[in-house]
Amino acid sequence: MKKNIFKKSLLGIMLPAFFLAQISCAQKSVKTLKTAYKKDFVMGVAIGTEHILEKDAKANEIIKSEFNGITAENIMKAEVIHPQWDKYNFDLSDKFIELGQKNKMYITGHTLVWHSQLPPFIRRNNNKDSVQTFMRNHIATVAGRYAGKIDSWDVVNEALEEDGTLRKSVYLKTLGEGYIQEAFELAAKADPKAALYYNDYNIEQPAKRKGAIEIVKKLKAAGVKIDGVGIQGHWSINTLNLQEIEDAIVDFSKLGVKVAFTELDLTVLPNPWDMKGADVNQSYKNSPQMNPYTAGMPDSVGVVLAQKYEDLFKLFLKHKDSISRITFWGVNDGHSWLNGFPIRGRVNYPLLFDRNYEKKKAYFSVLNLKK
């Protein structure tokens, strides 16, 4: 009797441990975006201050479980990180790097040279020496501080007009077109190990793509390091052009550089005046016609969004050898910049997670491609 009691007692101890082990194995086998695509490309996400400071537990869990790459949404832009001539603010950027290192993530710095979100002292500066000094000090100090910690930099951001000519920015007006080459040279010197990218929106479209191709060709002809081109991917479910995107992947790949999709989101709302792209200076008035889903996204629209994401990721997988990274521009719909661009106060639904951090149909359309 005593032996039987002992066996029953032993089984009572062992069974829970056995089932716990089974549950643990099952949990480990659950696919997330980063595990499903781990052999294809980095799955990244842009994060804001609340995420860097880990203030939102639900967001933190999604960032860590679903993504293996992070981009700083705003805090590494010049007006934040370099607010005065001789003053830098590294508090948040240091924490951003720490978060990425802690979670063994691919870290992207965004961005070193951009005409927008500049500090006031340089925004309208017409003095060549001043602008050049600013650019040189900024790149050397910021990229130098994180040398060996940043995996890739968006070195120059949005330097092109829609017709493929160079944007008439403060950099072009004061320094001439040579500023792009100098920026890449400075970045390579400050952080030799980081991958260096040119980043822009609409460069999948033929005219602007031609301008981006010229930038890459000129840098390579001069022997300047450039590792990739970032196509932002601010697109619409109503006008998504897969052929142009595929053509761009092929064209850039032929130049010997990688392609990243750096700021992916798909607006479900109508665009005013057939606006395309992500020029942050654009703004329009709100109206019921331009803000139709204030009570929630209709299921029918969610189905279209899911199909468009599925189509995109089928294309990405077709060209996975040419693609280094896919980064979604926001953690969930509530975090997306598209709620305020190009019309303030709108309610948009462009990402894979809804405002409650629940997985949308679009999430499963992307994940299930890797079954």
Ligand code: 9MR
Second form
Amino acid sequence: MKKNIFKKSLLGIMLPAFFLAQISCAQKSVKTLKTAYKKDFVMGVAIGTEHILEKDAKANEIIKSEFNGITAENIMKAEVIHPQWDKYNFDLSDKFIELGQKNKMYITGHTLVWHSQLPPFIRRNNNKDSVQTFMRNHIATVAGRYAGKIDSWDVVNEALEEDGTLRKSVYLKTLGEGYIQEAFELAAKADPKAALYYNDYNIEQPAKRKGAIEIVKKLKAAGVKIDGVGIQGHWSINTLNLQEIEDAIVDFSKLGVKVAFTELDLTVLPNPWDMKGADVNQSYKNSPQMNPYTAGMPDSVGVVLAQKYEDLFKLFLKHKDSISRITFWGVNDGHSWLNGFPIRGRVNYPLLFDRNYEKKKAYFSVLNLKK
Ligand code: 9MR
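Shown: the form predicted alone; wanted: the form predicted in complex with the ligand:
All chains and molecules follow, beginning with the one already shown.
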């Protein structure tokens, strides 16, 4: 009798434990973006303040289960992190790093040297010494603080014009073209372990790509550390050009650097500059024609978006040995900057998760490439 009770209670413990183990095994083996692409490249996501502060449970869940890389969308930009000569705001960036470390993620710092989002005291400064001092202090302090904790830095961001010449930024105007080399040297000194990237949009396009190739070649020739080129990847389902992207991957990797796709999204809305014959200034205004899907994305558009993402990831997989990371620029459609640019107040659908954090058809087209 005693034996039976013992057996029963043992069963009572063992059975639920067995089922729990099964469930947790099943949970572990659920395929997500990061597990599916684990052997290929880092799957990253750009996150905002609300995500860093872990305010949104659904977003947290997606960030942690789907991605193994994070980039700070805005909080490490100079205007935010270094608002006055001797004042730095590290509260959010410290939390951003902690979040990445806690979840064993690949952490990207964005960005050390950029003409945009500069603090007001430097934005229109034309004094060489001031700009140089700012750049030196900024890189030494920010990259120095996170030395050994950041996996990669976007050291210089968007230094090129569309024709491949250097952008006439405050840095170029005051310091001359040598500022790029100095920025990379300073970053390498401040954080010798971080991978150092040049990051820009449209550098898959031939003229601008030539400019980026020049930057890499000059740094390499001078013996300066550069580990990769970040192609931002703000593209459109209407104009996505796979051939140019493939050519850029091949060209950059021939230089002995890695390629990352650092800010991937695909707009599904018309862009003013695509509207041939339309008055561009007029079409920057919001209108039903420029904001056609306020009631939801039609299935027909969702199918095209899914196909374009599938085509892109097939290409990425083909060149996986040259690619270090793919980062989506935002967690879900509601969070995307493309709802506000280039026309404010539109409803766009450029990512893999919808406004309710549901997986879109495009999500599965990316996931299912990995059997
Ligand atoms: O997505 C970012 C948006 O929230 C900001 O308002 C904007 C200005 O700081 O920057 C956006 O991110 C940009 C990135 O930092 C650099 N490449 C282009 C991105 C889209 O504009």
